[in-house]
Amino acid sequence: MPEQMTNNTGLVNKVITLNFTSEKLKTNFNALTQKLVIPFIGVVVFLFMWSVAAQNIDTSLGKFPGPAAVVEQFKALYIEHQDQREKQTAFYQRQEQRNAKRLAQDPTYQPKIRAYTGKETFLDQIVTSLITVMSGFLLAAAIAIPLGIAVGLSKTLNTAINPVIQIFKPVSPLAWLPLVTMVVSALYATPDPLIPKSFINSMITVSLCCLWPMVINTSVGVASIDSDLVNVSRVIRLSALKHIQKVVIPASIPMIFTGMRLSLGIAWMVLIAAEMLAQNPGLGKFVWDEFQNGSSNSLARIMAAVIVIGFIGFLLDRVMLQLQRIFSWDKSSASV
């Protein structure tokens, strides 16, 4: 009898283990389906609809480019990049050979290396756009976060600043850029600028447009700090600076990062329009140049740029989301 009870217990344990394993496999399969299979199906459906629609749209430059034409242009853009790098390498090699020959003839000769001034490739323009957007974003953060903390701590300052924020928040970059260009031209009047004016114009325009979400979210986060934390700070008589350092910033970090994430998305969208008009050699200028070019491949190249712009915007958002998860104590605020 004891032996039969032992066998029954072992059988029950096996059944429980199998059920648990089955439930675990089912859960993993559902998670895999949600994360990979369904998004993959969505992408395939989108590509199919894009391909069908492209075949039925005629433009002055020919058929609207489908996925195959865009992939072909991605290859062509990469080949152009490689060709430019080879030309650059050959350019510097010729200079080195010429300088070596001159030095052999005249040991007192001072070699000169001129910078390569070839056409920017698509990959070069991507790098330029990333540098511009991050420069503008960091400049805006350096201004907006301290200002947001000050506004959140002072109701009087909030009342004074809020109308200004609400007026300038919806202003388009197309309105800011002419003003920024005139101011930069007046204050940065040098015949040989160290930093190109087009870069500064784009960077400042980006900063002006992505400033406001950071100010608003930071001030809201500071103003909504738990009153118990404020009372504890008063009881232990923290100085104003220590209060901000030990209480205000840690407590409002989730909202600060939410504002930064929104601002980075706005900065990336604004940048393309700013680069088009400022002629900063980034993705915006690439799109504008291709539109002006009007060749048979222009539409496909513009569509390739659109895909790259969207993909980089997605990556920037994911990076900011990961930073938010790392630095924020409120993990639920960084779940989307």
Given for the second form:
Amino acid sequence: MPEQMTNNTGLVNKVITLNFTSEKLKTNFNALTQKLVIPFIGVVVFLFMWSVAAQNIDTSLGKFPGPAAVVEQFKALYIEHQDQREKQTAFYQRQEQRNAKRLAQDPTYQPKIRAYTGKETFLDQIVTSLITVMSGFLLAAAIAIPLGIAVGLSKTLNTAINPVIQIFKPVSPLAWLPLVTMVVSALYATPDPLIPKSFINSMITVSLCCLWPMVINTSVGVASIDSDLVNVSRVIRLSALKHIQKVVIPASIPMIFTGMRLSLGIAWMVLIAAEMLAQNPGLGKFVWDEFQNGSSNSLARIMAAVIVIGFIGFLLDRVMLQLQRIFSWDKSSASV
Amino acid sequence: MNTILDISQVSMEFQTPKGVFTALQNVNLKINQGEFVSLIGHSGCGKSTVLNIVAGLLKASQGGVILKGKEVNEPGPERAVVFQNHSLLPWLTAYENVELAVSQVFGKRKSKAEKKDWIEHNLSLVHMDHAMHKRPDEISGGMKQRVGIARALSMQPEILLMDEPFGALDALTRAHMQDSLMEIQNELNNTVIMITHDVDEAVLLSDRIVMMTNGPAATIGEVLEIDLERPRDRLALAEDTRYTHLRSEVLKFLYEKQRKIEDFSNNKKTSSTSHAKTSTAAA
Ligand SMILES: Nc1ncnc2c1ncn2[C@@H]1O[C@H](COP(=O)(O)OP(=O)(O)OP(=O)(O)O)[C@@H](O)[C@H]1O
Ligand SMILES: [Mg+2]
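Complement to the form predicted on its own: the form predicted in complex with its partner chain:
So here's everything in the complex, that chain up top.
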């Protein structure tokens, strides 16, 4: 009888562990579905709806492009890029050969080196856009973070500057651009500029639009530092500079990063608009040129650009989030 | 007995939207070198205000504070403060929190190695040497408070100011901390002002208990000498009739002489509103 008992309990135990593992498998499976399968289904449904809708939209440039047409254009854009690169290397080779020849005939000859001036490819445009957005963003951060700290520390400054911030914050980049263009033309009047004016125009426009979230978040972060921490700093008599360095900045790092993430998102959105208007090389100009071009492939190429723009925006946000995770002591603030 | 701290004729008025609020009036207190003084009184009577004036974090409207013959008019490390909510910098480890104070207070007067020794010495004084390199969010509330005390002690203050240092801790941890503090006091014999709500804590730790009247215009009501010999042991004292007598003296002051009548209705109100909150949360 007792033997039977132990056997029984053994069986029960086994059943329980079996149940337990299957339970675990189930949760694992659920997590997998949540993370991969459901988003995948979402994308597939979207692609399907897109292609159905695309077939039913007729534009003056032909049918609206479906996913297949866009994939086609991605390939075409890549091939164009490679073609251009080949042409470029060929050009430099020819130039070198020519120079070498003339140098052999006439040793006093000063070889002329001309830069290749081919059309920018889609990839070149992406790189230009990234450089522009980062320059504009960094310029804005360099102004906004110190300003935000000052505003957060001084109630008077805060009251003085708050109306200005509130009014400029909602201004669209399209409104800034003409002003920026005129001011840059007036102040940056070198005949052969090292940095193209159009680049400066769109960079400054980006800065003007993404300045405000950083100022606001930084100042809120600084103003809401625990008063006990400020008192600690007063008791040990930290100088103003050390107080900022040791207490204010670390304490508001989470908020500063929140502002920076918001700003970078805005910067990327603004950039595309600014590039379209300023005719600065970049993705915005690519879109505009294709629109002006009006070939049967234009819409698919623009759609390809739209997808790339979205994807880069997403990546930029991820990079910022990762930086926030690295630099912030408050891990909870760095969540999605 | 030599007086180290002299609070004389201190009054404090706050400008509020509803007009001037007189929190303190004519507070007078002299504290001797090496004395442990507790400040006790009902919530909102002005204990923190007194402490902050001594710390230099607040400026008295009238009167003033003299520490070792010099008037107090700004905060400084010779009047180190232990705050109720530890107030450690959350991005620094326990060691770094103490280090910030030490390198600021001693600057070039101590070499790097001396500073390191001094920081570690203070952390071991509060039994935190095993978790020196943990950050505040990795240690318990009691441990955080220990680090806060170590930071204050590391400044070698003339007087140590503590605003309900153990108020946020559970009863058991609090008892541990009280024992720790007595042990440290045995060794260092610091001059201390401590705010507390806990009558037992006040009697156990203090040389004198300063009892404050209710505000507005609060002042010092009575001062009770605690002439129990040291070292004190909480278990032995629990049965000591002198201890029970002193304890009941404080209780009498708080609950007979300074009984807060309006407090009752207030409490009821707040408890009923919080009740309403929980019920809505449940629904
Ligand atoms: N900055 C301020 N402005 C206006 N009134 C204040 C200010 N600080 C404190 N008071 C008032 O002064 C009184 C005393 O406050 P204080 O914080 O010193 O009380 P306390 O005895 O420390 O109370 P608790 O035990 O709750 O900490 C309170 O009525 C409070 O409302
Ligand atoms: Mg208080």
